[in-house]
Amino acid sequence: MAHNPDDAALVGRCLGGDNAAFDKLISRYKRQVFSVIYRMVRNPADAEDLAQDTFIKAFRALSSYDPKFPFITWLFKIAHNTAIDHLRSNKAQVLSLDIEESPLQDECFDQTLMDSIDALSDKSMIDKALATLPPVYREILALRHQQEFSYSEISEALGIPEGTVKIRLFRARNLMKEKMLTLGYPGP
């Protein structure tokens, strides 16, 4: 994801008392934040509330933002934590973060699956398959393939090591492949 150099300037203006600068940041990122949260909670009303909470938390913590890093990565970390807190408070099942290492080749994931999914014209089938995945896997697929975050950006946003990002993506793609086959997609 491209780093927008204007973000740091807007944060600086906001810290100087210009609240309109934060409104510009909200306008710039509200759809992306909503989208990532929605992929986790699967409820539009909750996602809207959580996106709003994310921006309130971001505003309150703005002085902790480090302009050396993309603002969106910092913001997504807040969104992720807000959604996870919501899921936990609603006693939704969140997968354990104790993921054992598995032998993976860094860039050798099932890319043909993702190419096939991207090429599918039936978006509802993809949404149905995604909806059945645990929130942790929906989120990581959304960050990687919808928001086009790099592994390091996902690692930063979720506060997990890059190796864990790769493992979760591998597992999420395999689960997605199984779900797509279950829904009748013949596969690549």
The other form holds:
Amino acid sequence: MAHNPDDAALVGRCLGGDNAAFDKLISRYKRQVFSVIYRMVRNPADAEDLAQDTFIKAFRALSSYDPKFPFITWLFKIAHNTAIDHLRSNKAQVLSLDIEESPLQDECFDQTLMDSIDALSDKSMIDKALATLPPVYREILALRHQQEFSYSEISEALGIPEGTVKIRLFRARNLMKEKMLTLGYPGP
Amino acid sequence: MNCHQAYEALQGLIDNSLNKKELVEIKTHVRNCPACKAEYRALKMVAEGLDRMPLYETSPGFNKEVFRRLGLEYKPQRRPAWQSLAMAAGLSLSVFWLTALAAALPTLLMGAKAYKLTQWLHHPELILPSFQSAILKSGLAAYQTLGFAAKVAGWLLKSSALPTQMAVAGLLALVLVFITMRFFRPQTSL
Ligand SMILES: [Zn+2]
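Got the form predicted alone; any chance of the form predicted together with the partner chain too?
To see the whole picture, the full complex is given below, headed by that same chain.
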């Protein structure tokens, strides 16, 4: 996982009133935060707002950050809660948020929203298959495969036990596999 | 290991999270079970596709907007253009002068020696043409400057702040230019 050992020092400088240190932390992690949130909400403008919300909440809660843990998992915990709150406020998607055992239900998703995003994102098979997954599955796949978080780091960031991390991750990958095979991947 | 147990181990294999014993068990099973081999291939294909998920860029004003929403004044990290320019100028000047001094060192030492031989006269310009006198004087001045420059260089190397080093090196270069121009003025008037 890409985290930086001097994050804690930067947080210390922020707490001492050095706002330039916070500017550095934003620059360091904004792409990662934005990318994972975008995977979840699939709307670039919302994702940008929510990524900003994440850093604003982080700044206000900096004194509660424990430097024993990586700053980025703490930051992703805030990003996760911010994105989930946003999705919960969106009635069309709330059903698909948190039920591990529920079967995949395509009608849970806001099709118009997804269609409009499809025009912006690339049309690769992975993206098409990802688009059919519930947000929490898209999130855990991004944390594991894009951010290269370990099970324990995901557990820390999402506030769920490692056992649940494995169940969710394995289900997400199995769903991806089924979707991609349905879509004809890897193709003739 | 049966196929049911292999299901979780296959995922662990994808995530590189198995210990040695588990690794041997799942590899043995996959070798002998076409169904699990196919399952592993499919999962691996998915994982490799997911590993290529791109990172997305935020809009250019992202940091500034966060600061604005926090009610904080935003000062960009980038150093102002004039500072970068001054640093670049200082650096190139000091590199130029250090190189020039090193190249001219033997000549300068000879000049200084010659000056010492003739210093009993106190006023070489009385018996020498003015340009030769000026060259001798500048030789000695350069000799002394070199000693001073060595001291300054030592101090600069000990000082850790790069902007300070650059600023002083730039200043030194300007001083050297000034001194040289003064010493060579008699020649230009010839
Ligand atoms: Zn098997």
